[in-house]
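In the block that follows, a single chain appears as structure tokens, in the form predicted on its own.
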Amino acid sequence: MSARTAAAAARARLEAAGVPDAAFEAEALTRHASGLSRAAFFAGAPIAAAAAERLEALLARRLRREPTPYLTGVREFHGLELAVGRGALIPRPETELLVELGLAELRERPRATVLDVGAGCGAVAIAVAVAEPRARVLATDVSADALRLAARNAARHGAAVSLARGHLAAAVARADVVLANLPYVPARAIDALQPEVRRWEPRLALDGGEDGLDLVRALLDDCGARLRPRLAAFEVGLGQAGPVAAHAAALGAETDVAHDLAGWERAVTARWR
């Protein structure tokens, strides 16, 4: 049996279970199980019996709605392949906007200190450090599991990132640029998220309190009172950009809103002079 035939059967099962993007998922799982390149997959390469067994085991987990990146152990972010696991949120493409905002600031001051708050598997910090190795890049998280993943990823890509465990920016004395993808889902909304998110990803990385903005406001307060960065950029959810920008402005910051590729208000920036 060819790998493409196996993927077609997997796709049908995933579609029947209501798994989104079933065709893409089936190909990804089949190629992961078989070790085939995309070219070999589309050329009709056969799938070995052992690989077919691995695919069946992966499908059983995926049909329980375990996210594919947790099955394959990797996720691409800003052109980098990162190790992921259940101890940290899976990096999303829209979070690459934080990297771009940080790099834009570094074009004028490439040796600035950049702080990634709520680093998770280290995606933002590592992407910045790889793209601008002259910057001093720090990353913090409250989760020891997340920081272990971040350390693996930093070593894998040769990224000079200093990691510290602690609440928000408490472990850091100063930063020129603060980038933060903090939990921003309102607590009451978590149970309505897709099963891949609510069942498998760490609630610690999702729950932002009653309106989703508890940690965002706390870090903004610290920026306004102590850190005073040239730039702080916060990823936000639907309808949150206005309240976050208003809070930053009340702390004396110049604010702006950045949109993602889909046109959504995805990040709020705040600047102190």
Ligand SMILES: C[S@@+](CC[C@H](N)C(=O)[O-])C[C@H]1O[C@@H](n2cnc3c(N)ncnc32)[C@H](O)[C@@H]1O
Second form
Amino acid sequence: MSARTAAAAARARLEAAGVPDAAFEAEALTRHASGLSRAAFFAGAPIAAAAAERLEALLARRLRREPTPYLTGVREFHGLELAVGRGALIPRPETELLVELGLAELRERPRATVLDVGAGCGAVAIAVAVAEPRARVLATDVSADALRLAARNAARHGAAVSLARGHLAAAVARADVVLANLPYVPARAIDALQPEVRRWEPRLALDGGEDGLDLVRALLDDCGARLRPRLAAFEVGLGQAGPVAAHAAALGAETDVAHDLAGWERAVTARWR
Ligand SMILES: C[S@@+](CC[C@H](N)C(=O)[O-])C[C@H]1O[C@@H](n2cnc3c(N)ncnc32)[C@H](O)[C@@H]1O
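So the form predicted on its own is up there; where is the form predicted together with the named molecule?
The complete assembly is shown below, putting the previous chain first.
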């Protein structure tokens, strides 16, 4: 049987189970199981028996709505292939905005100290360190599993990132730039998220308390009282930019809102002078 035929059968099963983007997912899983390039896949290369078995095992997991990056073990972020796993959130494309905001600040001060709070698999910190190796990059997380992945990813990309386990920025004495994609989903909204997220991604990476902003406010408070970074940038969800900017302004920061490629208010920046 050709790998394309196997993928078509996989697609039909994924579609029947209501998995979004079934065609794309079926191709990704079939190519992962078979190790075929896109060119070989589309040229009609056969799928070996062992690969067909691997595909079946992957499909069984995907049909339980386990996200594809947890099955393949990798995710691309800011042009880098990162190892991902159940101990950390799968990095999202919209979070690249935090990297861009950080890098824009580093253009004037390339040797600044950048702190990524809630680093997960290290996506933001590593992307910044790779793009601007002169920066001093630190990253924190409360999750030991996440930090293990971040260490693996930093080593894989030769990124000099200092990792520390701890609550928010508690382990850090100073930072010029603070970048944070902290949990910001309101606790009661988690059960309404798609199954890939609510069943498989760590609750610790999602749950931001009653209105989603408990940790964002706590880090802003620390920025205002102690760190006073030149730039702090926080990823936010729908409807959160206003309250976050207001909280930062009340702490004496100059604030702004940055939009993602889809036009959504996606990050709040706060500056202390
Ligand atoms: C939304 S995930 C973002 C991960 C990564 N920055 C990314 O964008 O892919 C939030 C991260 O914050 C971490 N976290 C949760 N509570 C924390 C706390 N109190 N202090 C530091 N990190 C925390 C979680 O373990 C998780 O890795």
